[in-house]
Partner chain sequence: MKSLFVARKGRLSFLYEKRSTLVVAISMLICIFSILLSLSMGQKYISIFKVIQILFDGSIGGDSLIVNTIRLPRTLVALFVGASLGLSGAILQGVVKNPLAAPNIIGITDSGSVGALIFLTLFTDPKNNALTTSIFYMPVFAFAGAFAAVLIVYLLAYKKGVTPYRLIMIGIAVAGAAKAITSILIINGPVVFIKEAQLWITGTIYGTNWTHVKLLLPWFLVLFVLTLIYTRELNIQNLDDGISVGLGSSVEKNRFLLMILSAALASGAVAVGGGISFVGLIAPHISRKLTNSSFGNVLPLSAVVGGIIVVISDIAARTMLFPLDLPVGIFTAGIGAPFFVYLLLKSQRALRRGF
Amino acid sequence: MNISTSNLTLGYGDFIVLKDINVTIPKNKVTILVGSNGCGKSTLLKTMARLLKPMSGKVVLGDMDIFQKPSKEIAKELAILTQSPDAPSDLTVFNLVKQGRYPYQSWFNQWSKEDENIVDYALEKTGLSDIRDKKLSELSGGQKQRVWIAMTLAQQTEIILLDEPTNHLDIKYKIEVLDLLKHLNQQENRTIVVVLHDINLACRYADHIIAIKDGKVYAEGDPKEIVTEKLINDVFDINAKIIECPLFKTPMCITYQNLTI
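Structure of the chain above on its own, please, the form predicted in complex with its partner chain.
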């Protein structure tokens, strides 16, 4: 299943955030959207997941305009995890993860064998099997985020979109979450699209980076090819020196305002 945008213009009221965006998300790859605060990367992600209506243009999922498709059918092909979502804190891990099966269920078919197997799989994949009966209030930030990812996994979609999934997490959990996403991409060929703040982590985990600046796509491609000192300077408005990461051989940016502190 391919997802792409054609001449997409997005905004709120009269205010245009992004204009004439044409991007194609590469299949079975990890794509990371980067840009400074308020550049519209989250808006773009939400629109691709049909959460926001564009002012003009289309999002094409498969061969259809996403707004022409029944929402439940989309939910079987594309999952979205919004930024820091909220749920009643006395729900158990299992209670929440099983909601991912919603698009496959009906009021008289609430828990098929398939639902059970897939929720078990999602819990196992995210390392939550042992704490499935714990309440959300008892979990750490990293565990909570894994619960949400497990819920999107239970949707069994080829495409997963995530809006800042590492926000407010300690560095340990940031890496844990991104490792999990990379793993899902490599082991199960899922197409993953992430909005991420941290350019260095983006370079490490992305197969494809889309950099957004002034309502347009500034550059897109393999981070090793497109991430340059000029790109960092233009997109993030900060000076940078780029070196090769000694561990992952990906670009690493050392950013600075002035050379004297």
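Got the form predicted in complex with its partner chain; any chance of the form predicted alone too?
Keep in mind that what follows is only the chain, not its partners or any molecules around it.
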């Protein structure tokens, strides 16, 4: 399933955030959206998930305008994890993850053994099987984030959209979450789209980067090809020296305002 945008203009009221955006998300790859605060990364992601309606243009999922498709059908084709999702603190891990099966439920199609097996799979994939009966209030930040990702896995969609999934996590849990997403992409051919602030982690994990500046796509492509000192300066308004990461052979940005401290 492919997802793309055509002449997409987004905003709030009369304020335009993004104008005439044309992007195609590479299938079965990890795409990361980068840019300064307020540039429209999250707005674009939410519109691709049909959470926000565009001012003009369209989002195409498969061969159809996403806003023309029924909500339950969309939920079987793409899942989204928004920033700082919330749920009752006394909810158990299992009961939150099982919410991912909602698109497949109906009056005539109740909870089934297949649903149970899929939730078990999602818990196993995210390393949560041993704590399935714990309450959310008993979990660490990293564990909670994995629970939300497990819920999106339970939807069994080809496309997963995540808005800053490492926000408020320390570096250990950031790496844990991004490793999990990369594993899902590589082992299950999931198309992953992520909004991320950390440019070095974006370069490490992305197959495809989309950099946004002044309401437009400034550049997109393989991090090794597009992440340059000029891009960092133009998009983030800061100086940078780009070197090769000694471990992952991806671009590494050393940023600075000036060379005297």
